[in-house]
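In the form predicted alone, a lone chain appears below as structure tokens.
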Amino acid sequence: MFTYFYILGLIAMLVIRAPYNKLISKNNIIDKRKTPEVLLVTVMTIGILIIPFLYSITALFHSNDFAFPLWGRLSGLLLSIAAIWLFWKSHKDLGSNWFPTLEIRSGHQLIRTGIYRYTRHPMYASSLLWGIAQFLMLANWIVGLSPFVSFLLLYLFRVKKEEQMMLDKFGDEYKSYMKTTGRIIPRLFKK
């Protein structure tokens, strides 16, 4: 039953991203930044998408399964709720300042309204929480961990390139917004 109210995420997510992919070609690039895209979307699709995808059609890492509570798994419902959440409203407060690589467009804005008012990159959270909802439902070694190990090469190769390229356009702008929001958790007491 999990398997399918994680599948229906995913559908969820996507159908939340096809409109903001659409718009991603309107404007002309003024800075793209160097970071193994084609390795992390990769690393990310198999992750997210494909390992659990082959885990619910097929008894492909059945073996792995541990037992969880039924609390456990639909307090993993409810954070997949929550990171669906957080990922459309981070796309809907971007709009057309999303872009799926490192890079800015003519026209660029720093948005520090809506969810990025309390944190600089809540698409990533959504991931992290998306991770934890995956190893809650599906409750699999394997399939619960693909995430995880996705989410961090993502993070540990793009975050730090894609401050400092905010850094560049945004300078002191960007400074200021960093000492009042978390990276990726909400910074609770601001300086």
Given for the second form:
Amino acid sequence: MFTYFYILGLIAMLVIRAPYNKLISKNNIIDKRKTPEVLLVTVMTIGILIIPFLYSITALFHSNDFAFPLWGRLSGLLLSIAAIWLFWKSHKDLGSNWFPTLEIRSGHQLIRTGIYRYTRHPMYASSLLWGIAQFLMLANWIVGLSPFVSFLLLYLFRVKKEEQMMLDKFGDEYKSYMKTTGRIIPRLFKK
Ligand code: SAH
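In place of the form predicted alone, output the structure of the form predicted in complex with S-adenosyl-L-homocysteine (SAH).
Let's see the whole complex now, leading with the same chain.
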């Protein structure tokens, strides 16, 4: 049954993202930083789609299930819902400043409001949280961990480059923003 919640969560995230994909203008790229996108997309496709898909339609990976009480799986479901909320909220707050890769476009604004008041990377935080939630929900060493590992790789490959790009574009404004926010863990009490 929890496999259905996994699939529902994925669909919810695709639906949340769809309108923002449409907002992306085709040109006006001012700056773009390279990440190994082909590698990352391949890892994500395998980790988030192919492995869970094989798990749901075959007996593959079922021997890697571990015993986990229902309350543990339900807390995974609650965490999954919270992560999807955070995913939605960060898209809403970033608005037309969201891009699937590391880019600065003309008219790009630094967002410091909404959820971005507390953390600089709430969207990455939401995907990592969602990954942890799937581990609890699916209770499987391979299928449960593969989404988290995929998102972790994306995060690690991107976050420093993204912050450098933002620093180059927004300078002191981003520096002062960094002082009042956490990278992925919210800084609730300002200095
Ligand atoms: N790292 C952020 C955003 C991910 S989307 C998060 O996890 O919430 C990646 C794009 O968002 C990058 O191309 C960058 O240009 C843009 N971006 C990241 N932080 C931003 C901010 N505070 N304001 C405006 N754009 C931002």
